[in-house]
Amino acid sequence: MLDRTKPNWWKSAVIYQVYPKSFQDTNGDGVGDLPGVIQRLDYLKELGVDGIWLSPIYASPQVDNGYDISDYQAIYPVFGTMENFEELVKEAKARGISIILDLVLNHTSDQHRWFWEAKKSRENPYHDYYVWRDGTPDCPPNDMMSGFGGSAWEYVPEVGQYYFHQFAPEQPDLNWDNPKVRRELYDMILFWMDKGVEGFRLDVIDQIAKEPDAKITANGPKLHDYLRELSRETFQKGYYVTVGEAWGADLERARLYSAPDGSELSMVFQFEHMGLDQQPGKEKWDLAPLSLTKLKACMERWQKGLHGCGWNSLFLDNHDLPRIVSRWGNDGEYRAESAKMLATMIHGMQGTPYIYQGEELGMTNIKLPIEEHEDLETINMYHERVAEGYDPEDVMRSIDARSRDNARTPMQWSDGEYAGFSAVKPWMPVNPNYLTVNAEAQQKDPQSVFHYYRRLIALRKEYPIFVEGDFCLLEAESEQLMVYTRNTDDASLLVVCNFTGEPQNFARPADFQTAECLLCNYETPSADTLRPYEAQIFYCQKKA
């Protein structure tokens, strides 16, 4: 079990990711729940895990599933009662495992009372929480857009002004230049560390720094005071796990972020290697095969980047983003051999592993028509796109790739009814595939997915090099195979991934010829040729 009270204990955890809407269904509302998390901590605690981060859990119109905050301080009715959230983490604690909650700073909804006073006037107190600016009915301040399309203004009558808002109209964006706001914020982050909650997770952190009249969104010139000021104001009155969502970061910015001294935060979600795979300059939704070699540069980069000076954080699926083994892997015959192979090459590396729920089975992508899709981002974009003359069928392949809606189906449990996550039909419809691919039968199948991911796991508390290493990429040029050794002084470790359907040439390196195998996704290592999908990690003593 890990030393909370030890600084950095972080280093050497691995954090799953809940949904709680998608989790489990206790009430029988389809709609996952609070209770249903705590059903499943057994389940949680058998897979190896140190920490859950939940999606957020708060009071919430849910227009953007949850991001959208009317009370900070309130739990969602849907999800449970503070009641049920106290005896989550308790119950959590018992079992060794942190609860790491999800905070939105950049944005509230506007059902947020704040927002309901701001609106009144400009003279109430509140209107400067938010971002304003003067302006026409037909005259926007500029002509910046939303993430999720449309103008990133919206006009507000009672008081002849637009706010701004970054996402949908009901997420008007916090002006963190105020003072007040900063306080409020750091209050309410206060009480959930009363609360007992031992991390957090900081929704789109790099944008709270906007300045609109510079069309500036992200990574503005006050980003990092803010960050330094939230940090001293909160995390550092005890040893919280702190992981900030920087779309923007680069090697630069993220040493910032996760310097050793603490000043802001333990690791930050950067996504560059999540672009990898789209045309270049343009949105996610236009598709490109993805090339191994540059996959293998970015992650080169970064490890090597960060060493002795930063941290990673290790993830390759999360609730923005479609089901990795049908994106980079084989989600048909090899399914099982590819997520294991992707879970080896990202937990080999030098960072905190961040599990998706559902990642630990290798569940896949769905396919739904367009009118069973609940992402507010899928469907706006499925209608621009239509509406300016793309070929519907053409729109929907890169939805059916794309979509966030691929991580949000409901977890399988078993090949019971709605895959064991509900007595009713679901929000959102099961993936087809649960009747082979649930929890249940890879809980009894000592080959599966499952636990291959708790052997991952185990690893990384066994042997130290997991998270001291150092990295040195091998093979860089080729496009079948992820090649790389990890080492420190006195030990080595080799970590070779196929990356094909087809058999590789491969001849380990004179170091590890004789080295022991830790893991392997097929019952034996094979020595020259590896096998669709196969991935190995050998580990060897050095000399003295």
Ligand code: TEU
The other form holds:
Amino acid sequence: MLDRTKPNWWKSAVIYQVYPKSFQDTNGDGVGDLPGVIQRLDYLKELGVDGIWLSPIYASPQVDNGYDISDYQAIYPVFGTMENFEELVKEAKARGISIILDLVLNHTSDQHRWFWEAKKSRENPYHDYYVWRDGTPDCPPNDMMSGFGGSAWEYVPEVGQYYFHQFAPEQPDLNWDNPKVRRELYDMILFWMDKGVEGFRLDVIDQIAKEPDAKITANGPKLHDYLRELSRETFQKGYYVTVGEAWGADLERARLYSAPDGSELSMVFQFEHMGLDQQPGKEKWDLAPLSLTKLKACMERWQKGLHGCGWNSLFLDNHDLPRIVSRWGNDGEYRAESAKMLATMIHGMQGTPYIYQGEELGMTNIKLPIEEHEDLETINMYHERVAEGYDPEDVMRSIDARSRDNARTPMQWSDGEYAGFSAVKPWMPVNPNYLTVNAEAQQKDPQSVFHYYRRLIALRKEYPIFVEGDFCLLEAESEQLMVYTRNTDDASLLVVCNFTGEPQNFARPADFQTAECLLCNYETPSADTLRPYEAQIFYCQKKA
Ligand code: TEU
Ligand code: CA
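Can you now output the form predicted in complex with the named molecule? The one shown was the form predicted on its own.
Starting with the chain above, the whole complex follows.
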């Protein structure tokens, strides 16, 4: 078990993300809940993870599945009660697992009581909790667009002003320039710390210091001042793990966010690698093939760039991304092999790995007609693009590949009805492949994707080099193979990944000819011709 009294305990941790709505339903309403998470703690313990990042569980009208919060200090009743939450913290802790809450500090729901007050009048003490600008009903303050389509400004006749929203209109942006807002948020965080929460994921934290007059959304000039104050007032009271979601973070900023002095956060969740398979300058819907050389160059830059002066988050999946095995692997013939290969690639690196629910089973994307989609981003984009004249079939191709709903189908626990997720029809369709892709079958099969993840997690605990080693890319020019070494003074690791469904020639470097194979996704590692999606990890101690 990790020793959480050590400042940097999270450097050796592996974190598992739970999207509560789709994890486990226990009361037969078709929606996952907190008792469902408690029920599955033993599964997570078997997997070996150290923390659960829980997507938002707070009171919410669920316009954006909980990323629109109407009360930060109450549990969404469909998920359960505060007692359920306290029990979850206690039961998780008993299994060596920390609970990590998702903090949405950039915006609230429009149903938050602060916002009800704020829109009553300009004199209301809560008015300045949000970002308002003057304008006339037909002329917004400027042409900024919201992340989920349409203008970023919404007019409120009662006050004769527009409020600013970087996401849906039901998600008004908080005004971080108001010290009262910041104090309210800090007190709220202290409330959850008191309940035994051991970490926080900070939603779109790079967007809190927006300056709409200058059309600035991410990376506003006051961002790092705000982060340092936030950290001082809350996280620095203990050894919390904190991870900031920052689509706009470059390396230089990531060094600030994850500075070793702990003045801001533990690490940053940045997405540069996740944008490589889209057309440059366009949106995620505008698909392009992945160039492996570009991916490798990107990973190398982050691995080297934060070594010794910051800390990486390692991930390929989350609740906003399509399933990685369908994206960069092969979700047909080589589903298991490619899922394991991708896991090897990411878990071999330096940083804290994140596993998104179902990734450890090699869960795949789903194909749904537009009427069955739930995600507002997907639905809005569909209507926008069709209205702009795009071919609906092309739009659906983008949705099949990239919709956030790919990640949000119910967790596949068994081959029973509704995949063991619920006794009734779930809120989102179950992927039909649950009959073969499910946890129960994989727990019984030592060769499964599940057990492969379990071994990867165990290796990180057993060999400090996974946490400490530096990073050196080999075969940089290959479009088929990703090969790298990790090195400390006394040991080295070699990680070899075949990204294709074809055999590939590869001569293992001389230093590793007699090295020990720690893991391979085939029964024995091949010596010179890698099999489709073959992945290997070798280890050797350096001679004194
Ligand atoms: O996501 C931030 C964000 O910018 C996303 O809207 C992202 O651009 C999109 O999902 C890519 O497909 C965070 C949360 O992770 C997301 O679930 C929320 O919807 C969003 O913030 C608003 O809170
Ligand atoms: Ca339920």
